Structures are given as structure tokens and as C-alpha cells.
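In the form predicted on its own, a lone chain appears below as C-alpha cells.
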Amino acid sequence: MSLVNLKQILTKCSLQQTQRSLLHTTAICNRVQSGRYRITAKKDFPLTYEMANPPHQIAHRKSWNSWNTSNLQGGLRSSETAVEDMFIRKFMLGTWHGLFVSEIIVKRQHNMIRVAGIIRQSISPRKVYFLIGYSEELLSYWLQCPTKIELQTVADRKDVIFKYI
């Protein structure tokens, strides 16, 4: 086998490989799965109102979990805002361990950050007020802007259940 024949064979193989990799086909997925909850056999999985609405209902029947204007075109600090929002949510879930029964909503208005959510009434009001002050102080110090925590309480976790699937 000469060098020229080997070169022709390699060129042919690479050309066939290139032609094969130019066209990709996949099965059509008519069912959208992400953000939806699967129906259980016993229909005993609880959903809140936010969870019960599908993703395409955001801004119609369902609200955003972060309210800010940095994601608009030309907005400043979009990546920093997303990281700060995740930090706020993780901090609140860790500080208020097991008390939140809803999603944590982060609203940014001018220079102020407002954190909202629904908690259970399983601890004394004195501890709730302490945790509110503690969380506001630390978040204000870390984020370098005033932070306000707005909480509502419910007697039981079952009070926020919208339906079972």
C-alpha cells in the first residue's frame, strides 16, 4: 500500500465522517417535562399554589421568584444579582431551618432588598423577631444595602397546600 493510496483512504473516511456528522436527527418531544410534577399513584403528594401552576403560567397565574431589573437588556450586574439571590435563599433556608412552607421571594426596589415568604408558627414570637433582626442585619452588612424581611405565618404546613397529585 503506497502513501498516496493511504492518503486517499483517509480522505474518504474523514469526508464520510464529516457528512455523517452534519445532520443530526432526534425524536420529536411533544410533552414538556421540566417544571412539572408527576402524578403519584395514591395522589398524596402535596402542591402549593406556586407548584401547582405549570411553568408556562409564569407572569399569568404565577409570579416570579426574583423581582429585579438587572436582567433587562443593558441591565447592570445581572450575574451578581442572580448569585446574590441564590445566596439570600440559601441563607434564609439555613437560618430559618424547616420553617419556610413556601418559596422565598426576593424583590429589589432601588437600593433596597425585600425578602418575603410564609413560615410556620412552630417557634415563639420572640425567636421570630430575633431571627428577623439577625437576618436583616447580616444580609444588610453582606450585601451593602438595606434589607427588609416580610414574613407571614400559618399555623400548619397543610394550610398552604393547594391540591394533591
The other form holds:
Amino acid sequence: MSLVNLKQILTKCSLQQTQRSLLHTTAICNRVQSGRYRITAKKDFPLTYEMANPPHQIAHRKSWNSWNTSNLQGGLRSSETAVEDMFIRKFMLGTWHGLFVSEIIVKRQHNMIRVAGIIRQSISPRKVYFLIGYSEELLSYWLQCPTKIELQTVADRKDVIFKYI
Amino acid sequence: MNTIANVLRNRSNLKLNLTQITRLSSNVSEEKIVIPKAIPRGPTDILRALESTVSRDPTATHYKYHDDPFLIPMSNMGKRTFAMAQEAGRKAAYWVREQHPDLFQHQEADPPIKPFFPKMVYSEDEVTEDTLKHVIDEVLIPDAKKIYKLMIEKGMEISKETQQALLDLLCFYNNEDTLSEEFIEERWFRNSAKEKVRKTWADGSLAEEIFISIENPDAAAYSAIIQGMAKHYQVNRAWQLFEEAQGKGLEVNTSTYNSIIRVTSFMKESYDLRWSFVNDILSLMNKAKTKPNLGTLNACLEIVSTMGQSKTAKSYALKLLKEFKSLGIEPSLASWYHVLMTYCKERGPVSTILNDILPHIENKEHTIRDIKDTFFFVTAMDICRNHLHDKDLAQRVNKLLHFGNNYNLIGDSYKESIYYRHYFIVLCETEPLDEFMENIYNKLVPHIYVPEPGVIAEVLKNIDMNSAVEYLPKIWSDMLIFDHTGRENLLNMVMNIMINHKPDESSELNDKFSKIAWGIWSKIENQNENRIQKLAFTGEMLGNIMIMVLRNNDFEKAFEVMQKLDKGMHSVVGVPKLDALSMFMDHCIKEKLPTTAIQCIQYLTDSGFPEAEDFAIRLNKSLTLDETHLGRLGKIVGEQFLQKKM
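May I ask for the structure of the form predicted together with the partner chain now, the form predicted on its own having been displayed?
Full assembly next; the chain just shown is listed first.
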């Protein structure tokens, strides 16, 4: 109607165009770099078997770290399960400080949660038992499911190293 | 369609006809199919049936320990420590949850699981009688006391039943908080042997306050307070209240009479008075027409067992058993425990009553019916060992223990270890050593039972008597694992066995024995300077060690021992046997080391052995000595020997 309105409409159109023109595309990049470790110059970076096999080897040479039925058809609580698994992993790594030398495996069967892993033998067995009792009980209360911890001990960190890269 | 229906009908007719024909033509009379009544099954019955097929695996530790070689306990200390450490962790988590209840308010389990519900915090406004009832059911004593006090402050009405329930709870637990049933390891390891029989009743506690606050206490209230006081050995007041109740004509319940009987020994001194007192109480029961139960039988038997060794005590016990049997009350394991205590006194005549008791209880599953049932197995095994020395009886008792679920009646860890200690020793004394080692030792040690030093001493004695030295290396390694190597008497026994039973030259036992001897040497050498009870070398011990290593032709070690003998004249008590030094001398000659030989002779003279001269002559004869050596020898032994040689 008036000149001012026309100007406003015109500026809006040009803004949209500039907004649209802010989208930038590049050429398609097929690089995948998740879960892979870079070769170092000194070739002394240790890798466990799990780290050495990249993600495309899952179900071939590697298996999963979380086992549950939440993602099947009719499975319940998939997002809560995933978040709980992350909590379990962070909790275990924090409570067992510097002791885990493998990934923490979480398996759910019925309402039981089984947490497994390999730890170093750097603290006395009495302390290990204390931590087992504490972790099991606290995780049970937090997750409202009976939790069992199944650990295997290894004398030396070097026992789980598969190769150096 | 019609045809199909016809076909089907025909077919079904045919079938019917066929069955009728077969029925008519078969010779077998018609078997009635009887469908049995359905047995009601619980949700876990299948699991229980499967579990009954699995027995204890002696090659593995108890399943409560983590299954990893680093985490397996190897000694009694280890077993206790690991189990209690795990429970301490659980308690720590429990405490964290209690400290931060606001973080644990979620309730996600579906179907809901009661132990995971968030904790209740009782504030002033929300207490009602229902919360009190709930808390009493859950046996949360501090909470119950708090809620009761809050309710009294607010002047709220409390019904009689709830008040009675609270009174019962407080009397039973003596106003103290009890260990939660969740903490099973602490209960298992609680040293119940040290329970002192002294007054622990809290005077002027909340229980008494409640009792006083009731205007007209009825029979139930009196029963509760009397039982509580009697249980915690506040005997005088319990008796006072009992007389009061009798005076008022109130009918207290059976358990009250039982608890009064149980504390008879505190009220009457002499045995006759005690027996008459028990009779009085029983007649009171009769007058009040209260039926006696198993608790009455056990309480009477308990008093009889404290009545010293007299024929009358034994006759009373038998009379009691007979009378209660006629009432239809089956004696429990606690009754048999009291009977054993009555009959099998330490300083009394040997009684074989266990032989008569066992047929009554064998091959049956027992459940806990009285708190003293757990004493039976330990006492029975004790009697088999100390009183009767009978291994067949011991085996029968053991079989009964392992029948069905009877193992639950072993009590706690202390009783279990004592039971196995007695079992071990009685079999060690009576069975031939080979069978003992194979069937008992190798099966039970170390996972089911870790022997104490005394038991190891018995086994070593047995090995000594049977000259069965091939078992010695295993016993020694077990001693190392169980940390018994600090005991001087055990070390001496091991040494004596090795010395007295010389194995053949070529046998590998020589090597093992020398290793054991060297183990003892290094243990004493390297022990911590600050230990209070230090083990010291004696001359004889060193001599024995020398013999062991020399039998294995290990000269270097023998040389070390010799040095120790020589230099440590002040710290080493006594002198070694002559054989040791003689063997050493022979080896010196073999190895052609005259200096060492002369050193040995020097030691001989210093220690005052008269045979030093003979040694010197022997040395001179076997080895050609040069001037210096001859000179030194001459100085030590004297010039005469040179003449003797000449």
C-alpha cells in the first residue's frame, strides 16, 4: 500500500534470499574415521583387541558392549536403557579409578543387569571386594534392578594389549 | 458340502466304531484313567528342585567369593576378610542412600520391588497409627521409638493392639536396633561363642515406660515384659513381675513360663532346689491349664543339663523326654543337644547315648525349631572326638549334616570351623593315613575347611608315626599358604620328621626336603626385625638344616649354614648334632676344601666337642695338607695328633 510497506516486503524477500544463500555445500566426502586409531610415528601407542578392530568388524571379529532387547520390535525403554548404560559406564570408571583395562560390558537379562570387565591387580583383593559390594548395591538402588558385577583380573596392563600402532 | 459333512461324520463314526471294537475285543480290562490332584507349585519350585541336585563342589570356593584366581581366599583370615569387605561395601552404599534420600526418590521398577522403594522419612505431621503399625512390621526399632514419642507428644490415641505389638517388639530386641537381615555375612561371622551370660536388659527403657503407662496391664503385657526381662537376664525383676501376675490371677502364655524356667539357675543354687523349682513352675502351668510346647521341653532339659553329673540328672532328662513324647511333642535337635550335655560330661563316665539318639534323627530333614538347634552338630562331633573316639559315629553325624537342607543348621562360621576341626581330628586319629589324606584332607582343604595349627600338628604326628613322608611336601606348602610357618613347634616337628625318616638317595624327596629346610632357613633369616615373637635359630635346627641340604648334595647352602654357626656363636643357642658336622666334613673332603674343613674343626674345638681330634686325623689322612694348613691344625688340636699320625 504505502512505500514503507513495500520496502519492508522487499527487504524481507532479500533477507530470505541471503539466508538461503548462506547454505554452503561441499563435494561429497566418503571418509569414515569413527572408532579408528591413527598410526603414530613412534609406533608405541597400545591398542587392545577391541580398539584394534574398527567398527565394521562388529559381528565379525568384534561384538557389542551393550546387550539388551530394548531395540527389538516391542522392546521397551530403549532410550532410558541407553542412558542407563552410559551412567553405568561412567560410574564404574569413576569408582574403579584407573583399574579397568577393557571396555565395560553391560548385559541385561530379564531385570538383571550384569556388568563385566577386566581390571588390573593393582589393589589388594580386600579392596576389590569392598568396591564390588559397594558398586553392586549402589547400582541396584539407582537402576532399580538387581545388578551383578563379574570381573576378571589381569596382572599387568600389557596383558590386554593386542598391538602397538 | 453335504458330502464333506457326510465324510466327516462317517469318519468320526468310523473312529468311534473302531474304538468301540477295540475296546470290546481287547482282553485288557478297562483301565480307569485317574487324574491325580494337582500339586500346587510355587514360582520357584522348579529352581529348588534343580538346586537339590547340585551339591557342594569341594574344588571351588564358596559361591559368595568372586570367581577369579586373584580373588579366591586361601586362608581363614582371607575368607573372613573378603566376605566382610564385600558386606562393608554394601553397607557403604546403604549409608550413601540414607544420607541422600532426595537423590533416590525414583521408583521405576514395574512390577514394583519393595526393597528398592525410596526410604520413608517420618516427620511430625504425617505420623498416624498406621505408620506405627507399618514400622513395627518392618522391625525398624529406632523409627518405631521416634514415631511413638511423636504420637505421645501430640496426644494421639494408640490402640491397645498396636501398643501391645510395640511392647512385644521392644522387649524382644531390648530396645536396641538389630542388624538388618540383609547383612548376612556379618551375622555369619559374628562370634557367637563369646556370648556372656550377664544382665543386658536396659533398665528404665521405653519398654518399661510403656508397661508402666498401661493402667491395668493384662496378661499379654505381663507376658511380654517378663519374657523380655528373662531373655536379657534381668532375673529379679522378671520374677517379681511374674509373682505379681500370679497374684492378680492373670494367665500368662506358655513362652513366659518357658523363659522363667530357663533362668532357674540364676535363682536357685543347689540342684535339688532347681529341680523342685522347675516342678513348681510346671504345676503352675498345669493349674492355669496352659499347654506346654517344645520350648518348655527344651527349657527343662537345659536346666537339667546344668545339674552336674549325677544319676538323678540323667533320669530327669529321660523322664522329661518320655512325658513330652506322650503329649505329642517331638524333641528337636536342641533337646538332643541338652541331653548330650547332660550325659557326656568331660570328667564323667563315658556315655554312648549318641548311639541311641542317632537312629531317631537320621535320614530326616530337620528345620530350625529352637534357637539352640544349631548347637547340636558341633556338640555331637565334639563328643565323637573327645568322648568316644569313634569314627563311624562321626561319619554318621556328618552324613546327617549333609542330608537335604540340614546344613542350614550348622549355625555360624565359628561353629562350622569347630565342627570340621573335630571331624578332622577324629578321622586323623582313627583312619589309616592314606585314606584320610585322599578322602578327607584333599577334599575339604582348603575350600571347605582350613585347618588350624593344632590340627596340622596332629596330621604331622600321624605322618611321623606312619613314616608317610611323601605327604610332607604337600603339608608344608599348605602351611605356607595358611601362614602357619610362624609357629616354632610346627617347624620343629617338620624338621624332626625330615631328619628321622631319611629317604633314599635317588628319591626326589631329597630335593623337596632340602627345599623345605631352606624355606625354614630363609623364613627365619629374613623375618622382620621388629616382630615381637621372633623365631630364633637353635644350634640343633641349624644342624638339621645342614643335614637336609647336604643329603641333596647342595654344598653352598651348607657352607652358608656353617658360616652362620661359626659367626653367630652369640645369637645361636646350643650346638648342632655331631652327625651334621661329620657330614659337612665329609663333603669338605669331597670338595677338596681344606680351609673350610679346618674352620669346621676350629668350631668343634670351640664348642667343646672331644671328637675334634678324630676329625683332624681323618682330614689329614684323606687330604694332603700343605704347611700352612698343618700349622693351623696343629695350633687348634695340639701337636699330639701329628705324632699320632706318625
